[in-house]
Structures are given as structure tokens and as C-alpha cells.
Amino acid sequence: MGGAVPRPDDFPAIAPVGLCGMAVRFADRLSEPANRAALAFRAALESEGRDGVEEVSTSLTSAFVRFDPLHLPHATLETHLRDMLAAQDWYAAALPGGRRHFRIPCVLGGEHGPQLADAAEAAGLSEAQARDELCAARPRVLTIGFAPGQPYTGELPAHWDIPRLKELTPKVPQGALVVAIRQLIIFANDTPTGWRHVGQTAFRCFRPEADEPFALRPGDEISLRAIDAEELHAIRERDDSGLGGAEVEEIG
């Protein structure tokens, strides 16, 4: 990352969560450095496995500790905290190792993935640009909530700020594809949404007979393959490992 980083105004900060927690905050909006920020800051606090600090994870743009106040008082951790922001630039700090990137096949429009020329359309591009333009992509999994193992991943192109629905669409089912506001979600669960529907996959995030119940982490990466209907069902009649169909490689 070339030149100087953004840095957004009053940020980091820091603030109580409860009585035995803390969020770091780098911005109160999304961004690539906010989130590298937290996943770097995150990573860092879990390698020092200081006493008292009983949990470390991150959303889009923070990084929350839960502690133990009994055994780390609230004042000392908050100032270790100010120390490790004070000992470097974390818009600009190194990803964590141990990140992956998945290639996961996907359906991309048709019945499997019915609002894909709606989000084209107010993504200002043709049906096949925005196929094209999804299957280029590789976004980083920004962070994992809403349901057990479901990633949020970004950020696309601009012009895929696009908004959610303004009513939800009653069901979609488990690994379906939806976009909004620049990201991807392969969903963990069938679920409501106010995102759109835009592809299919067979790709399960949440595996709870796993020894990794959660698929991905904060930090892989995903890309898209696109394929037919006829092969998203061969991949579900032959793999029964959870990650239909995906190659997975090691990138850090």
C-alpha cells in the first residue's frame, strides 16, 4: 500500500464495553485500513497472551477484549492498550498470518441467484459486467456475525455501494450469495434478508461437527467461480466436507 494512509479523525479510541470489556475502535465507518487495523491489532493481542485478557476478536472496524477485571484492572489494560497504539501505525500494519484464500464455485443468477440483475442494475452495470466483475474479485473477510461462521466480505468497487432492500425477502437458503453497501455474505443458514440474492453456492460457513466449526476467519480472502446449475448439484451429491466444491491455498 503505497503513500500515506487515511487516518479517520478522533480514532483510534477506546471504550468501556460492560464490566469486563473493551472495544479499540479505528473508525466509525468501514474502510480497508480500519479493518486491516483491527486484524492486525487483534492478532498482536492474541500473540502476547497476557494475563487477565480471556478473549480477543474483531468486527469491521474493532477490536474487542474481554478480561478478567479481577486479575487486570480495567486502567492497567487500557493503558497497555494506548502503549500498543502508540508503537506503530496499524492502518498500516501487516495482515495476520495464517490467512487462506478460497475459491468457491458459485451459481450467479437464473433461479439460484434471482436479484443479481436487480443489483446489476443499481450497480449501474449490465447482467454479464456484474457476473464478470464478481467473479474477478477477491474480498477479504472483513469480519464473522449475525450467525455462527457467516462472513462479511469487501469491500467491492464503488459502484457497488449499493443499498439494501427496502423489505425483506422472506427466505434465502443456506450459502446463497447476497450483496449490499460495497460486500458479499455467503449466507451460514436459511434466513430472511434485505440484501439481494445474486448467486448460489454449496459452501457451508458453519460446520459444527467440525474440529473448525467456522469455515473461514477474518483475514481469508474469497473469489468466485462461476458455474451451471447441473455442476452446483454434482458438488452437493458428491462432497460432503462443507466446502463444496472450494480450493483452498494458504496466502499468509
Second form
Amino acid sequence: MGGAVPRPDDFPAIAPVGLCGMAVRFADRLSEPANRAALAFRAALESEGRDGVEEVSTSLTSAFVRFDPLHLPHATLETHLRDMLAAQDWYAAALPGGRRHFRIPCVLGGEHGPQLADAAEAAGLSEAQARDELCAARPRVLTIGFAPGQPYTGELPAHWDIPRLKELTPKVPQGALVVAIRQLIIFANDTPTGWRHVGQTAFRCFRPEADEPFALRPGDEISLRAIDAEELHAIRERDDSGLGGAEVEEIG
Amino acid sequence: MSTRSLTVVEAGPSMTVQDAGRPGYLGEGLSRSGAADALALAEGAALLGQDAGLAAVEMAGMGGAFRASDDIRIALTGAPMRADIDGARLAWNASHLLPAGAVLRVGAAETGNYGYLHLGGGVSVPPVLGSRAAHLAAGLGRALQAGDSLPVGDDPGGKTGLTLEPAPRFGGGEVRITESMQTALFSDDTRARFEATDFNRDARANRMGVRLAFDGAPFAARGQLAILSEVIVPGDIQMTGDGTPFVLLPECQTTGGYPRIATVIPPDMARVAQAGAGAVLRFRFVDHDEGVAALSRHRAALADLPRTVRPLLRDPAQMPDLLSYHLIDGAVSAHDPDPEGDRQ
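So the form predicted on its own is up there; where is the form predicted together with its partner chain?
First the chain shown before, then all remaining chains and molecules of the complex.
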């Protein structure tokens, strides 16, 4: 995994995010090494516990630091981040530890995935081929974001590089599987979206009442087990964990 | 454990429990939420002489009616709203006693957007992930409804009839901004035009963000549609596909692919959230040092708030029942009403 991809020009780069934030960007388009770099850099910042650093996070290819500029001057933090960047090749960093694989039951197509045929056509596939490929895929959680616990997973094969729709679908339900730009998302909440709605799970990304409120972490992998609408209904009836019938295994 | 409660008799359309929010979950996709006007929270805490971390009722645009199970201390801050207890008009930006069984009515905002009802002891609904703040976009908490009963925390007691001078923030004005991730994608001309433009709050505004209406051409960035999703923080000003700015507020999403021209500095966030219909907002870029100096002054002002609290001077013109007041008794009202306190 993660063959040698040439480091993108002008990266890594440090960018201001308002008065109290700084981002370390590893690329301006998604790549596997840049995603690993962001995750590893965030982990290093987190374990440091530096005074004045209030919070760290990642997006697809960036790590973010929220800090208190009255306790940690902007210039001091920037110098420190540059020193960290120089200390190792972050693009070659290992994936985070404690990763898991979630095999998630999902209805693909039909009324629970009304845009599967459309997505398949955009990817140059028949609907049956699209269904097979989505079930065979094992995308990784690249980041959690936008809504609580919501995973952006990827990457699917190159022919799934299908654009977002220009017209938003006004409301796609919580647990929906949507696809665009070689990524799959399971929605944390009902939401309007330009991504194509291809399937439906009973998986809840965010369960505030649980010991682990956020189901997935960056580095986890997911795969889909095709089920029919009846089984989805049955899972919803009996599941109170939010897992939506998913099987979970440790993958190190 | 306190059993005191405040019953919601009538609820405006958008009342929620809010505190300082839930920082620390950006990496899990959960924005911090919390009061849209954090300054109002601090003012309420100062008026009641309690911790600014306690939760209050945030009332967007319109208040409601409330009845207390016991005598409780209240304070009213933020966007001024018409308020009375059983018909007796109350001063805004002040603390009062809400007697057991009496009904507090809070009407529509006269200026600004978000009014706050603070309770002595705070609203003590159970915290979720370390905060009592509703986050409707995330499915945490919900808008308050008639019939809801809010538990009130223990109140060690203290004076009421106090007021303070609120920092001006309800009529628009200048908002200071600093560079954000995509500022450089906007040309110098576009940035200059952004600073020179008068903006109004659009009716499409909520706790996630404020859409800004303006006259003129859209504000476009280079490569606007091809930007990789990046972290979002409250205060970011994102340009949507049609070139209209949105200032993001405490319930915003945590990542997004629209370019951001700038970020509002924290001390000026309340001015954005509270700009009412018709208020004009203008933005001005400041450098990092100026922003940090402003933040430092803002923190100092917050820390100083309790020292600015003073007794409410009653305006005789607003006391139709003046003759019924025991004016002589009033002369001893500075004594602590708690007999234990009097003995000390």
C-alpha cells in the first residue's frame, strides 16, 4: 500500500485559518500518502500536548491546529510546525494503529438507492456491475467530517471519479450511502447533497448516548454486504446499538 | 440535588439551551455549538455573579413565557426583547427575581437577533459530551416546546436588581477579519471590493451561518469549483457557488469545499450573529498582531465584566404603581436578603 507517489509541488505548506488556527497541508488533491501524512502529523501533534494547542484534527490531506494565540504566538507555532515537517518524511508515515474493518449491511439501488443506475452510467458500468464493484470494494476512512462521525471513505477505482451533481437532492436520509469523486460516504444525518444516493444502511455514524459516540475513525475500513429492503427493516427493528448489523473486526 | 424547575408555558419558534459549547470534537465532525452570542453569556453570568460556563436559554428572534417552581433569580441579556413578570415591565440587561408561580413573558427582539434568559444556578439539563448546548444540526438536544420543564441548578443566592452596560453589537458596524486558507485565491481587487461593500443579514440565517445580501457582482475565487474539502471554523466567510458570502456560526459543518475569503476574529463574532434586519456590516482585514491585540483586550473586558455591574436605577416614569412601593423599606434593600448573610 502507498507506493512512492512523488511529493506534490509546493507541499507540505502551512496556511493560516483565522486568528486561532493553522493548517498543515500535504496536497491540494487527494492521494493516499498525503492522507497518511495528515493522520500521522495530527497524531504527533496530539501526543505532544503542547501548551496553547487546544485541539487538532484532520481533513482529507491536511492536519489542523486550533490554538490560543495569547499563550502560543503564531510565529512560535509556525516555526515548530516547520521543524516537525523537516524532521521526517510524513508521506511515508504508517497508518494509525487500532484500525478496524466494519462490514455494513446495505440495500443497493431501488427506492433505497434511487441514483444507483445514474451513478453506474456515469462510471461506465451496468447497474449489476456497479453493485458488484461497490460490494467488492474495501475503502478506508480518510477523514471524519462535515457532520458528527461522518466518514469520507476511498478511494474507489478510477472510473468512479464521477462528479457531484449540480442540482442538490433536497434530502437524503441518515444512513444513506452516497458516491462521488471515488469516495463513498454514509450520512450521519438527513442532509441535502450533490452526491448520488446509491444505497441505504441502518448504520448510525453518531450515537451521542453510547460509550463510543463516534463509530468510525480515520484509518478504519468499510465494506458493504448487499441486503434487501426487508432485511434492512428487520435490522432497524432489532438494532439499538446503532451498528446497523455491521460486523467489526480488528485489523491492527 | 435541586428539584427547582422552570416550565416553558409558551415557546418561540427557536429557543434552545446553550452554554459555551462543546470544543474538542472537530476531528470527529462535531462543531462546538454554544451560544451564538458568547458575550451575552458572560454578561448574564456577571449579572448573577456566577460561572460563565452555566447554561442559559437562547431565544432567536422571539422569546416565550416561563413559570418558575420556586423563587429564582434571572437575568436577561443579548438582543433586547420586551419582557414582563405578570405584566410588570422588566429592564433588559439586568437581573430580577422571578417569584414562584409568576409568569415571565419575553416578546420579540426589538433589535438584534439572540436574546438570553439566564437562571441563578443555570439550566441544569444533563450534559452530553461535556456540554448542555443544543446542536440541532447534529441531532443533539432540540428546540424547547411549551410544556417542557427545565431543571434549575443550585443557586447559592445573591442580589438581583443589577444591571450593566452591554457592549454595542446589535446595529451592525465594522467586523475585523484575518486571512484564512483560501484568501490568496481571491484577487487583490476582489478583496478590496469585499472590504468596500455594505452587507446586510439575509433572512436565510440560522445558528449554522448568516447569508449576507449585497448589491454588486458575485465574489469569485480562482478555481472555485475544484477546491478540496478543508477544515472549517466558526467565523469563516465562505463563498458559495453563486459568489454570495456566508459567515459561519457555532453550529456550522466542520469541513467544506467552498473557498473562504477570510475569518472573523472571535471578539467580533457577536456583532455578526446579532446584526438584525437592516443592520449594515462592513469587513476590514487586520493583520495577525492587530487581531491578537483585539483578542487580548476582549478577554480583559470579559474578565472585568463583574466589576461593571451596578444597581438598577428605577425610572419612575416606568413605575405606574409608584405609590404602592414602600420607599422607606427600599432604603434598606442593599442588605443581603438572606438572614444568615445579615448576621455576618
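So that the term is clear: the rigid core is the largest set of C-alpha atoms that superpose within 1.5 Å between two forms. On a predicted model such as this, the values are computed, not experimentally measured, just so you know. Residue numbers count along the first chain shown, from 1.
Colleague: Please check if Arg50 moves between the two forms, taking a CA shift of 2 Å or more relative to the superposed core as movement.
Modeller: Moves: yes, 2 Å or greater.
Colleague: Quick one: core overlaid, is Ile235 moving 2 Å or more at the Cα between the two forms?
Modeller: For Ile235, whose C-alpha is compared between the two forms after core superposition, the shift is less than 2 Å.
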